[in-house]
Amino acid sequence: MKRIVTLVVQNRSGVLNRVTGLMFKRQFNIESISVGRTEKEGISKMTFVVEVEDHRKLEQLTKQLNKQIDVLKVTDLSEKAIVARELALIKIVSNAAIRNEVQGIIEPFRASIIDVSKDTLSVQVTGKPEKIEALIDLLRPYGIKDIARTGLTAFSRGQQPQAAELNQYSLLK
């Protein structure tokens, strides 16, 4: 089962290196990561998206994680409800003829053209994993020379539904 889980950490050389090593001491897949600062000074968050077997996995990488220096806090966001967004740079093959139509297919997902050079054509997306999929799906007619995902990165929404509420709001099933 696929799990949303972040890790507040202190923003110090190798804590990104010890994560992953001791994911992949455990054989935990990750599917994503996104880093970054937070709004606090020297504190950054990690987001992993991981595949893990069943509860008591989960339960063993959460004690894990949390015995690590540098971790300050680590939450599974999978069965609360979230914000959630990925970005996605997609550059694919076009020419002046077929720039109109790439534009009609995009504007949906509200996705912009970033760049545009004689023979390709650069669009920016974000959202839901699923609505990113969905884009290149559309754009791989075309021909995709390249593309760029930052992974997931979320958190909880300020207020927490009810728990018969919950699937609706859920990324991953």
Contents of the next structure:
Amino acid sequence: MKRIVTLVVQNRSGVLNRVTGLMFKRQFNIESISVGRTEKEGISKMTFVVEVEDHRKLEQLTKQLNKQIDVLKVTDLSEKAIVARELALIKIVSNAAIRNEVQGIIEPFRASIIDVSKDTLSVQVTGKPEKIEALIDLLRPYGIKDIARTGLTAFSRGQQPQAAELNQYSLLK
Amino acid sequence: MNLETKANAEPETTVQTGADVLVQALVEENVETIFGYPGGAVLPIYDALYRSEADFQHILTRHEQGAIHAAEGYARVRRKPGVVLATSGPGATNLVTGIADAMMDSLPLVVLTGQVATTVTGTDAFQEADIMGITTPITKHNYQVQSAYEIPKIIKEAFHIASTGRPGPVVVDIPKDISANPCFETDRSPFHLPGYKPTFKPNPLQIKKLSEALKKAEKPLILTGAGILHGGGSADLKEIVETFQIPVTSTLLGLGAFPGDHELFLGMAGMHGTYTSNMAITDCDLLINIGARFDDRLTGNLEHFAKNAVVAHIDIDPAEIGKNVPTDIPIVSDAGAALKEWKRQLKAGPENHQAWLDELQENKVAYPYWFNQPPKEMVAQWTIKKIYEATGGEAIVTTDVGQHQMWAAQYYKFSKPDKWVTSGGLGTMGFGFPAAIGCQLALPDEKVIALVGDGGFQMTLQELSMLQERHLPVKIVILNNQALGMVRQWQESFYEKRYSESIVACQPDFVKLAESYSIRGVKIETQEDFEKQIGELLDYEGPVLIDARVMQQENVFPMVSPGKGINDMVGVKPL
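Now that you have shown the form predicted on its own, what about the form predicted together with the partner chain?
All chains and molecules follow, beginning with the one already shown.
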């Protein structure tokens, strides 16, 4: 099962190595990592998307991460209401003739063209990974020259809906 | 950094270097002994040690591996961090085995390594190795010093991290220019580790659950791990066990946490444990694991492990609870503190477990350890039994890994805590002899026996130099079967007797070897000679090397084959 795990860490050299090394040793497959500074000096945040076998393995993962001296907080966001975003830059083959066509495709995605050259076009898109995948699929026929993706970054929403509320709004009921 | 303040305050003082700051920081941690080996990148530190008037000793080993295993032995019996100092590159990489060993067996170490100067770091400079990268997976934590200013704080943190919570090794890597250059100001503020808060005390409600489970249990069993020794919980454990009559089994490393000669002790459990212990784990309805980590050599195939039992697990490391065996009553705590709280709360024991106790006693009598006893030649098991009898279980015994280690665990009854020093988790050959030296330095008045195989001893025997130099009265007993015994046994059992590279017939003359270091050496080949001499040899005031020639064909029994449940033992012989 895919999990989104965030770590608040002390920004010291080697900390990313420690965390990824731990996952490597214990055979967790990392799908994406994004790391950046937080509002506090010396504190960074890492967001991992990890493939985990079952809940026991997941418990091991969070416990082992918690053991690291430079790790201040481990949060598994997978079952919470979250805001999750990824940024992708996509460079495609293009010419003046199809520029408008591409513009039409990317508009519903709220993506934007950020670079144009004689025969290429670069698009920036942010959103959930599925949305980015969808846009990439649509742009693929034009010929993709390069893709750069940041990996997912996420945190929990300001308000967590109660389980009961979720049921109330569910389409299944 | 703050040149003026320093100059104004003490204008006449000679300038101290980063190395001086380091030595001072070690003094403040009450370090008594450093095990080490000098080299280019630590020359400033060795110079500072030479100049220092501090009251601690440096022990020069003949290989860095010797230094770190000695520090492990020291840490184990002294219950404080062992300190190691080695140079960059090869010096540091020679420590890797010992660091991994200490990590697996939760031994507190502070390992100081030199590093090439910051000006050339990352250029593949002479004797440069990425020791931070190499040791990250095998340390509890590691540091590379960025400036001399932070040395006192890092050292304080290193000792704190190594010795608290679940103990472990901490590496501090010190670039040469930082130790060599003058240092005018240091960070004296108290350290703050927001990401490190071990839980020492148990949740009383969880302890209550444990007491309730015990009350209901008809077949309770306590499993003792090394956590009890680290937490100093042996006395409380004994009181609880005797008051409420709970049977006890042990892991390899937990031996001595509960008296080995006690009526309620069933012997070690696991791959080479007693039949009684393994069957007790299989049949019990409440298994109370105190300070052990359910290692696979203990559990065997997890499918068959304690499958009828409510499992309670006390461990200071929350990540160990539920890692291998699903746990019903988790208790995160120092084992000593948990036992204290349990003793305070526990008013009544199991109500109906006499039949269980009787059954275990019957098993104990019916299925003892056994070995073939030839008329004259020595076998290792017999030899260890005789050593136990000669010492009355009072000596500290260290071992390597292999047959001799298992036989020591089986036939030497550890009746007191901290008498048993062995490489459990990593199973390190070459550990036993240097570890014995560390134990002897830590506790000069104790009798220390290095019980080693001929294979393991040859991996670190250069430390005989250290023995000679320091006149340490360590007694080395080589159980010499001219083979890598456990390898040979596995080849016999699982590889149709294809003894590939496990028979080591060509050996040095160990007696002459000892004598070349001015150490008394004795070769013994018969039971009669051994019995005649062992008392005198163990009481001899200096170091002794005994080359005990034991039979090659003996195997360690009983045994749980790999992949089998611990209830499936071979080599069990009813009396």
